[in-house]
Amino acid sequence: MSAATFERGYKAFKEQIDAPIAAYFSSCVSCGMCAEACLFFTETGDPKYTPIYKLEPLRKVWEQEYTLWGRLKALLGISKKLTDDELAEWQELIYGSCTMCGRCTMVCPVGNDLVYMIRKAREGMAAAGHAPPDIIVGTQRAITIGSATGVGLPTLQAQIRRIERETGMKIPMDVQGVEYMALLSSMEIMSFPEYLEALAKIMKYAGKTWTLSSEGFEATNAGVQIGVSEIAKELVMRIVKAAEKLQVKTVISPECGHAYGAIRWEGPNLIGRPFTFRVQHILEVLDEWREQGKLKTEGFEKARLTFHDPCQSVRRGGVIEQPRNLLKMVASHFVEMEDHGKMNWCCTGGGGVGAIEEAHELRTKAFNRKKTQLDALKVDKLVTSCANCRLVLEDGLEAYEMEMPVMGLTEMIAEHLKEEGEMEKDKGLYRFSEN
């Protein structure tokens, strides 16, 4: 790596050190509790995977540039300045062994947000040229094609034509003035198109107006994952412009935890202004309709099943009770994992880790934590509400030779909708009428 690139990265590290970062490093008591909350540490026993240790490059820059003691140690030769070789070594720790799940933050006795710190560290790493090649390629695709996996509009249009042909339902595109604009992740388009079919079925059933946008349908944000705020801002703006052009009231984030966090929580900060529309996770929407009596289901899943809580939508996003409310509608043999809700263990593939080929072996080893959770329950089916989690869970189950289907919750709700037809409001009561 050239000296100029490293200096650009070092400058980026310095620029990331704001008041919260300084406060977090100053207040850290080196207790090590964050280690026991990280599955990369618990499943390997390697101390280098301790979350706070992953932030050593950022801590070193903070100490040497912004503290008197750090400057003195540097002058005396007690501590050496950050080097490009160190950044190359830390690439695995900052990208390949951190899903930014936030479980370490939950147990920190002084409340330090380690996810925020990792996000800042990735800004410096990316600027120094030390982001993983797989993430770099995905980011380039996101800028040029609109999707980190290369799934563009033609692929989506092909899936829409297939669904319309097979179901007879209309998937609206670029319709102005409707209530909802739905987003999708490329994983749902390619790997789980049944999500889009389920969404269309539910929308028709509830009698809601909705649309997709040809100019802003991809929900995932490669800029957030790699750590480049300008790219993250550009990708958010594509969605914002599409939603404002179509004058929708609500943007629905799909079954993707990362997408929800990127558009709902980081989005307004990235673009520097509030949205003119509401953002809701699909499960928030469905639970809202459940409360309003707009969703009626029949029958229950026969299998003994459990729910995997996606870190970004549950722990980081607060969508905790909604999936459980919905599961009560369709699952009579639902059991919770020992650690569930905001303390559930990550699938091992969030934060871009699932896209890094070099991290596959470590990720598979870390999946043993999820295997342990599932073994204790002896369940027949696993349900989740994140397409990325679903892919990673399927890979992990296959690696450990565990035969267990993984299903999306939205799809499950759609399968149990009553057959009477669309719901209509009549004299203050909801009734069903045939189409």
The other form holds:
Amino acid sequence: MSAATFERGYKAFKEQIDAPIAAYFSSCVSCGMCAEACLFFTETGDPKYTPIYKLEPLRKVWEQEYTLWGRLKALLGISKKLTDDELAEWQELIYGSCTMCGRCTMVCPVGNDLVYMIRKAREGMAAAGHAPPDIIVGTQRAITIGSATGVGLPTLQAQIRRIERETGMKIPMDVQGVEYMALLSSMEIMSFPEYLEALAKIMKYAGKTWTLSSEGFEATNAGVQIGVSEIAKELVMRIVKAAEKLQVKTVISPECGHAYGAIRWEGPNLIGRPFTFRVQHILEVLDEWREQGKLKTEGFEKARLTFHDPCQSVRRGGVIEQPRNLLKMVASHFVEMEDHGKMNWCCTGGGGVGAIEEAHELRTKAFNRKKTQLDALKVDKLVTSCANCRLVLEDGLEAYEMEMPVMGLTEMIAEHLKEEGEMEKDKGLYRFSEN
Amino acid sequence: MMTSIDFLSWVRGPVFIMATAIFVFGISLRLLEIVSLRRKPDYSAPRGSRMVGGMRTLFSRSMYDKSTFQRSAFTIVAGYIFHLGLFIVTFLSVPHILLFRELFGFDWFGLPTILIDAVTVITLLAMLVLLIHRLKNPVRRFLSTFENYVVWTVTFLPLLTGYMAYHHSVFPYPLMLGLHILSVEILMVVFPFTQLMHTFTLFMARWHTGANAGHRGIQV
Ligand code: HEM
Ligand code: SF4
Ligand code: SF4
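Okay, that one was the form predicted alone. Can I see the form predicted together with the partner chain too?
Now the full complex is given, and it begins with the chain already shown.
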């Protein structure tokens, strides 16, 4: 990152404005409905958390730079110029109280994609040096070490050795010409290595060839989070190079919703060309295999449980039905929250919010939304498919003294795979490879 | 001294031409400003159609899911009544249809005057309710600027003066009619430079949002 200044920030804001942004700002009628979609407003009642208000700096730049009327107003002193102090003040609104969950986008009556706007506003904020310090540190770690949390290859290798020792399975690394290359999120590597173990088990079960890459395994993208496309591009390129070097057909995004959005939807646009490989979310892959009969499970989770939709893979990512199909395979008492799927409420820790120390109190307060949803259902267990959601949910549940285990969906599927012996009895329907 | 008849022909003549010019030129300028900004191509592999998604959202955004409706029922219901009422009064009242015939050479069916009268009252009430809500609701008050109240006023006045002209109240008919026409002209002049532009731009907004979601295989 070159030195951040207000001028660079202003320029970045300007560069971000496109036809959708102009149409969105032109359309807002200050109806206030977006506030009711945002848990930072609903749980605090503070109007400053209204989504469209968070975009005030971007709106000013649009009005004063791209409309004749706005220029005139600025010239006559009717509207004020954007200032650096204003940006400093907006840091907590654009980062600290926006998880980029995109729920506001679903309700705006004129159709404004508010989170599209937030994503762009972050580019200006970061260039002006007004990203939160915690996020800046994370971004630097992503460049130097490999991930925002500071997890690098050595940690992954240690986890791989442990899993190999404990399970006797081999975790393939840097194997060329296989079908799938799997990505991980650093939180999975650190906090939920069960995911990697489950992945290896399922791959073996389905008889698929796969690999990790030592050069591109981290799927989370700190550049997308902070809003510096240059860095985001560099991080995506690591994956693209690795996938092209290993000549894989498909890259599998980990459960982490943010990672999925970053590689699946932003990735090609960051590098300015389509990928030469396909990108699929792990749940898309699993559901595809389920449909093809390659994934057979046995036994059911008996607990009354529900599914927390990770915003970026579900509402923003379009992997909506897959988790439900999969969950129904292994859970006999699966119930839905009142607002679920596309209308789900965020865990409160997406978009980098979970990593911002200063936002912790507000985040915990906002978690009351999830608590209310869960209380209404009286469930004993929560299933999700995102390591970040999972950490944040565990944190929130603890803060509200709610005893409720949180599980990852992929692991749950892996636990219920039909035994090897059973498989063979399955009239040899499935090819079973031993690697 | 200007008589009310002079006033009426003035607002029907030069003022009308001026207002129409600003209205048409202003709207074209605003739309051009938006369209000329373009957007970057999307290189990610599509899961669905931009076209289908865009078309869908143009309409689907006028419907609400249950929980969104419950949270904003007031704004939604009053907003619907006001917009429908405004549409009916503007395009289905006989005097207006006669004006359109004069201007564009074709006409369509009108509603009975008594019905238009009732709809006008309902629309005025819905607008008053929306204004009170805007002043009372913490979010709406917080978001509102001078512009919101200008927009409200210039929308309210034509309805009010139209109603008064029809009932020959306060001022004699020619003067009241002149005031009604003037209020519409004020609306037309203010229109392109305020949030009233949402009338046109919201279709662009919905289109972009729907198309982006459609590309990702999501219905919004
Ligand atoms: C194609 C035509 C139009 C559509 C689809 C449309 C749609 C909308 C929508 C979705 C809202 C936000 C929700 C609400 O508060 O009701 C809104 C608000 C508003 N519209 Fe329109 N509109 C149209 C035309 C107009 C026109 C012609 C006017 C005035 C001349 C107008 C004046 C307003 C006002 C004043 C508000 C804010 C109401 C409030 O205080 O909440 N609209 N419109
Ligand atoms: S994206 Fe989510 S957190 Fe951000 S403003 Fe919208 S509703 Fe609130
Ligand atoms: S919901 Fe849409 S129109 Fe209403 S205040 Fe928010 S951005 Fe503006």
